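Let's start with one chain on its own, the form predicted on its own, as structure tokens.
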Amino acid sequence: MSTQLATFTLDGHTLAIAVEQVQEVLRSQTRTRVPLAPPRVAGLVNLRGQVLTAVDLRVPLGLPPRTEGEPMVVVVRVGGEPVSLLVDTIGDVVEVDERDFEPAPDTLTGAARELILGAYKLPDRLVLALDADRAVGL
């Protein structure tokens, strides 16, 4: 059985979320900061009149802060609500075979290990399947 994943990159790593969970992808959006919000909350985004929480995935994954460029946005459905995820670049949609799914690599440590469901080995790269529900953690 195969499944489709929407891919994106963060700090040179290719991550993915099930296509069914992705609502849309956007270029960088203006964010309004939220005082006293958890560090992973990068602000609020107004998406055609709907206010979404913007989550900087670098924080829960323990990656270094973005030093240049504006992040891209992946809008996903978590618990039935749209949430904006900030990523470095948007990738393509890949079709993977469930038989190629493997546990998360041993090189993953800390919080990232708890947020990665596992990995798919593609001919040209390793794709890490992200547990968006846990990564958002709102």
The other form holds:
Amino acid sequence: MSTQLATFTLDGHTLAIAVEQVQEVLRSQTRTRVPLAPPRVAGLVNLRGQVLTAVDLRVPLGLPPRTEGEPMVVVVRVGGEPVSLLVDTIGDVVEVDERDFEPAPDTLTGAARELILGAYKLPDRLVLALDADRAVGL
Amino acid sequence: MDDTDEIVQEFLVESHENLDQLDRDFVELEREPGSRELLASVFRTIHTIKGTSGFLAFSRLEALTHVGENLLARLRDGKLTMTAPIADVLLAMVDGVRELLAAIEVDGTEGSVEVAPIVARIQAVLDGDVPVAAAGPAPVVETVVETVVEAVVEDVVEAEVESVVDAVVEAVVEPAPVVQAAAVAPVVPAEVVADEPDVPTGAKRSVADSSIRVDVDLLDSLMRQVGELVLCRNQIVRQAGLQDDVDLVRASQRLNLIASELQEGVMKTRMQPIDHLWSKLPRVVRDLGAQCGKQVRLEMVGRETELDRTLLEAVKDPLTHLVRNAVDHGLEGSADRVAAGKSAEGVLTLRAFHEGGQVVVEVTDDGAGIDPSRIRAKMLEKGLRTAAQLDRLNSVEVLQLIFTPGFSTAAAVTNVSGRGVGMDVVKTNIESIGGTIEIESVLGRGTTCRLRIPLTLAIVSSLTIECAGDRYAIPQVNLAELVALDSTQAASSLERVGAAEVFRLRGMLLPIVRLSDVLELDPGRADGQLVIAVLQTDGRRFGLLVDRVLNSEEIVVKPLSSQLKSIGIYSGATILGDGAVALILDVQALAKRCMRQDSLERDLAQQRGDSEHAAELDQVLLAGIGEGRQVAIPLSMVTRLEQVDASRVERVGRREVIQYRGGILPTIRLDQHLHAESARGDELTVIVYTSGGRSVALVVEEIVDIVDDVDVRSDIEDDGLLGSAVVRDRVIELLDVRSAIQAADPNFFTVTEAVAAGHSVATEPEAVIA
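Here we have the form predicted on its own; I need the corresponding form predicted in complex with the partner chain.
Full complex below, order starting with the chain above.
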């Protein structure tokens, strides 16, 4: 059985979420910061009149802060609500086979372990399946 | 009478819809005769009509639907099976109902419609007198009806065509008499048949046509879209303001106007008179009165006052609770009342009116009032406050403790009230929709609970402020006033009580909360200038220190994700004119977070002292007008004090005006009005008085102080003065505020008094229900 995944990169890693969860992909937008919010909340954005919470995926994954370039935005539907995810770059939509899936290695620890469901072994690289719900903090 | 009419109108709309449903059901029934489901649906429809007709005393309609209902009940329960004769009588019944409704629509009575024959026929079926056999006749009846209908239709068409032809022919030549006669004959009955339904209603649209029911979801989505439009409008108006293109500016102004009207219109579709809630209360009061052995008269004022339906729903329970409370606790028994020199019958008054973009609902009883000492005792007994805490409160403040969770004053727990889950729940419910509640009571005279409810939840007017480079919105509802401090003032006028910062606002200490501290941000303003937004919620007052005030505008409230809501500082977000997102501050949560619980109630009384009892206390504001002269202005005539940049004064003819909150504020310089000369600076100190939607600004040199009653008066006066008085060993001139205001705006009083007069007429008691 094969599924389609939308890929994106974060600090050199390729991550992916199911294509059906993705609503749209945008360039970076002006964000309004939310004081006192959890660190992963990068701010609020205006998506055609709708106020969305922007989550910087680097924070929950324990990656170092983005040093250069503007992040890209992937709008995903989590629990029925759209949320903007900030990523480094947007990749292709890839077709993966369930047989190429392996759960995260036991050596993967820390925050990332909770959020990475496992890896799809593509010929040229590994694509890490992200648990979007958890990454957003729901 | 009007009320009854309204109910009848509603009944008619509903019944017409029900009849349409009935028709559909019968059609379905033909396809699957004996479907219990359909029969049950028909039964419910008839049952509904019966119920209401009985209530409205339409006896014939009730009699007819009653027997019909009996018959349907038997069919539904399978005691009878559907046959053609039964279908016939049922259809006859529905027709009878239609006729009766038509008659009621004409003049509110059942007219001359006869129902006895149909009732008898149905009764016969019920009694089993009619052979309930053979499904044979049904198709026959149907075909007969069809052919008749066809025949009539044909006749009509023919007749019309012929008569048209005739008319044409007539104009040309004398037609043959035979043809004419033949044509005329069918025309007459055909026309009568065709016109019959229209004759009684005449030119008036029938009830069923003049109103439609709309899905609430559709209204909600319309409301959302209008919200978007308002945002878009804000953006365009803002952009257009920066352009030189006159046409664009004009178009944006039109857009502005249209969007506002559309917004108002859509909001209106969601508005319902508060009477929808109130109409259930007379019964509640009567039953409760009987249960408690009290005589209660319920008066309702302003029952046409409208508010958003979602709010109406939210207010329902709190209001019912307050009414029950008033009857149970508030009003005394007849004997006690007579002993206290009151009439045996207690009066419970519900009053609703619009005020400042809010709906105010008051529940007033003329009962025994609330004894603050009992509240104190109760608070102590339940350990909710210590004696020391209570000692610091005055009686008005003690009264508000009634909203403390876990508080109940009822001596005995009755099944009416007294379970201690009362007023605090009421308060929580009202606050959850952005409303406020306050209570006033005079021992022996009665108690008033006052609810203030926003008109709608979706769009609120708010003040946009800046703090640490970000913009935030504060709902206007919570905003009492703004105080601007320049850098020297800011340094000197913020004082400390221990660790807490305070500001002396007209002699009262106002606790200060720095927004940048709350949000854990670095203060964004280096020049030392500050603005204090004086906020109030739940009767608490505090000053929120912000960097600057940007503007006031209507904003559309957008919900936040639960993650952000749980921070407890923001009530929502909004999109500003430039498309950026701004957070809406939850003033109530801010107050709760930043102020100690027991210190809070204290502010309430001070605020009340300021605003509500000002007239009684006769407090006056002292203002300097130059040359060392000071005038006194009654505090009741002071709505707001503002600092205005002198460059903002513009001219309209010989008059000076200031643009203020989206309007034009007529302005008068008191020094000129009173022939003095004050020092001119870059900043003007302005006293704003607002009444009936009109405002004027009085420019003074400085605000000196607020003092209580000035008793040594003299009638030595001058132009524009009422006299003089001695305050603190100094002669103060008493300003004739009326003449000063008229000097600024000659039409001020004529317009506002007309508004006031109209208002008082509208608030006459309209309904007295024993």
